[in-house]
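Next up: just one chain, as structure tokens, the form predicted alone.
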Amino acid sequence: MNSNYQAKIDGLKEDARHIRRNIWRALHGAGGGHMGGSSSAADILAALYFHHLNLRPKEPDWQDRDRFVLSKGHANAALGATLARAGFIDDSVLDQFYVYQSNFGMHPDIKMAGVEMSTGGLGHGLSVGLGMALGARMQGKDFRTCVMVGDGELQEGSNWEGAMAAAHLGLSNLTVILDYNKIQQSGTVTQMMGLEPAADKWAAFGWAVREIDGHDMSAVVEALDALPYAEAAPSLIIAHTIKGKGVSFAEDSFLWHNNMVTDEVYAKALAELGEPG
């Protein structure tokens, strides 16, 4: 393997550990929040943000900027810990989650910088991407948009009905990340309502499909390094993920897709993740 590829590989997977314990110590701050999902996502968001957006975050506004949504607003510790890491807020922002007044709510909030949509409501994300896709190529733009959904989010219909528009369309410059790591708030996405099979289900839609391990950083990179999968059709990335990824307590577990984090929580989650790089 080539070593700058290598080298880069690695800085992206120090990015998604120092996002993961940023996460841990936002959610700390606030006594609690969402840290399964938030976990689950921080190696896309490494490597979307680090990688393969084309962003300025010292211009959040530049309007040729890529787009993404983060439609499963729920992860919104592992955004703003991204964003903090890209520059486009301050580090202390971290301390300020959940706080009285704050832009940094426990869902996305389009008075923070860097933040495109305000979402929490699931189901909605995909139909506003679609929207920026499709105007940007109304307007002859060619940034791209990327989506990112959860698992359980797609037993909203809406997304379903943004599927197949964008389909239509032929929106290739429209990516959607899904997180698969198949726990939702109340057990196992097989136990409330199944998705499988996905990848059929998004193709009989005409999306372009690909499969990754999402945590697996090489995968992720390459994924995203070959959009659009297909001349006039949205595509879709399906990363199987681990909910908590990261600490061992906390993974797999829909007790930890919204918990407490004591004093004691936290410590344990910082020896897991070991010291900040």
Contents of the next structure:
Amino acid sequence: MNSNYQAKIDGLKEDARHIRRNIWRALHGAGGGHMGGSSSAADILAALYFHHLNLRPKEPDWQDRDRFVLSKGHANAALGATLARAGFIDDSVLDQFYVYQSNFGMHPDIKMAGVEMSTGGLGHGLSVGLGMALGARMQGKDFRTCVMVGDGELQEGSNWEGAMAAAHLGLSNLTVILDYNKIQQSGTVTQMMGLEPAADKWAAFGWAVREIDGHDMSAVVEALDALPYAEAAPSLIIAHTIKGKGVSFAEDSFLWHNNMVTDEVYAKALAELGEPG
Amino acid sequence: MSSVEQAAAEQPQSKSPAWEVKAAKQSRLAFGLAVGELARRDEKVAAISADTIDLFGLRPFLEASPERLIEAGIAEQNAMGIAAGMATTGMRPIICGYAPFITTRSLEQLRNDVAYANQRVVIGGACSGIVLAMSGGTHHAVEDIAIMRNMPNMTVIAPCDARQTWQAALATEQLDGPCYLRLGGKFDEPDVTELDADFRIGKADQLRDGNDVTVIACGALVAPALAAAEALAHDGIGVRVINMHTIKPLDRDAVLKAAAETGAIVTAEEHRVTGGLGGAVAELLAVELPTRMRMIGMPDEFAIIGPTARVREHYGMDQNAISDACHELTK
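Mind pulling up the form predicted together with its partner chain next to the form predicted alone we just looked at?
The next block holds the full complex; its first chain is the one shown before.
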């Protein structure tokens, strides 16, 4: 492995660590929030925003930018932390989470720079991303659209309408990343409404599917670099992740899907996440 | 000579949009023709069908511009989300759906992705009201105005005939946000307006002057309102008739002027009286100028099954009921 590549991976890992710190920072400022599903997405968001997506943070409405839709909108703290690191929004916005009259609420708001669609109601992002991918095709543009969905979210039937349509329309410029952390609000996905065999389901719908460890930065980068996986089909990355990744007491627990963050908890989390980047 | 034949005779060799709209007679088809015209004017315009190509007469458009028509299948949620996503990229999507399904099955997408995100999506809802009365309550749309009018950013238009539908659909070009157009079904609608009439979104048409009572109607109830007014004139009752084609934004001035000058208002719509045109007018008048009112429309129940005309009569959504209400208010 060449040293440039390793430096790149190390840099992205540092981006992810920084995103996780800022997730906890935003949630601490707000008193609490969805740290579980925000933290599970951090490595993928780092790879997307600091390696894969073609963006101009100082020109957020640039017509030819790649599009990213956070369909699992409750992970907005992670998106905000990412957008701040990328330079779409000022770092100080991270202290505006849930704050009166801010655009940085629990769920993404299209009024905030870098946010492509207001999300939060689950099962919306895939159809919206599909529309963006169609918009690219119809206007002869080569930007790509990427949608991150949650696992519990896939219980919403609208996803499967979108999955059917994207394959039917042969949208190879559309990618869905499943942040598969296996836990939803009230328990494990398996307990609530099982998703398995997830890869087979999507493949049966006509998607080109890859499975990775969503916390292995090299694997994430390689999966993104290899897109699209088929010439005339949309691509799905099933990223196996850990809810609350990065802070031991929050990992793999549905209690930390959405929880309060006291000063004490915040201090413990920061101690595990290392120094500010 | 029927008006269709007359229109054909005027321009027998031509298939100009004006000729086609005159011949269309049905708002759903006029809307489909307008989709084609809008697409001709603006390359960003695209149609989204929910298995509704023939309902909107879109087959010629599909044949001429297959790349500009997205068939979403029988999947309204996805169709609505697609439209919102397309709109964010600068496209001008026009959804062609059944009113009962496109306003309720895809309601959360409509609220979040289209209205909340304030995207330029035009939604045509065919077979509104009890056009599909024989199909049963699953296929009636008598709450669609109430739903759409409660969406911030949304413009709501209920044209009264095919010609006005054409004009309204073309006028959506100027809108910066989403818009719902409420359309009829597969039977001819009487012509009320002219193709070259002055149409502006949000500006009501006063179709007839009168100083005793005002009927404010929309959609299919405009023609019966005019017929009632004409008959009442013989009884010496002067009925003002306003075609309130735009429910939102409501033409406040027209309502307040009518209330001030005639002192009595009858609203008429093929919709539940709660939350629709009658509700909109009542909300305004209650605050600004309390006025005696009667509301013609569906009560708080699901409509019975039957031929549309009979069901309209059953619920008093017709000329007789409008006439009775006018009499009552002018006693």
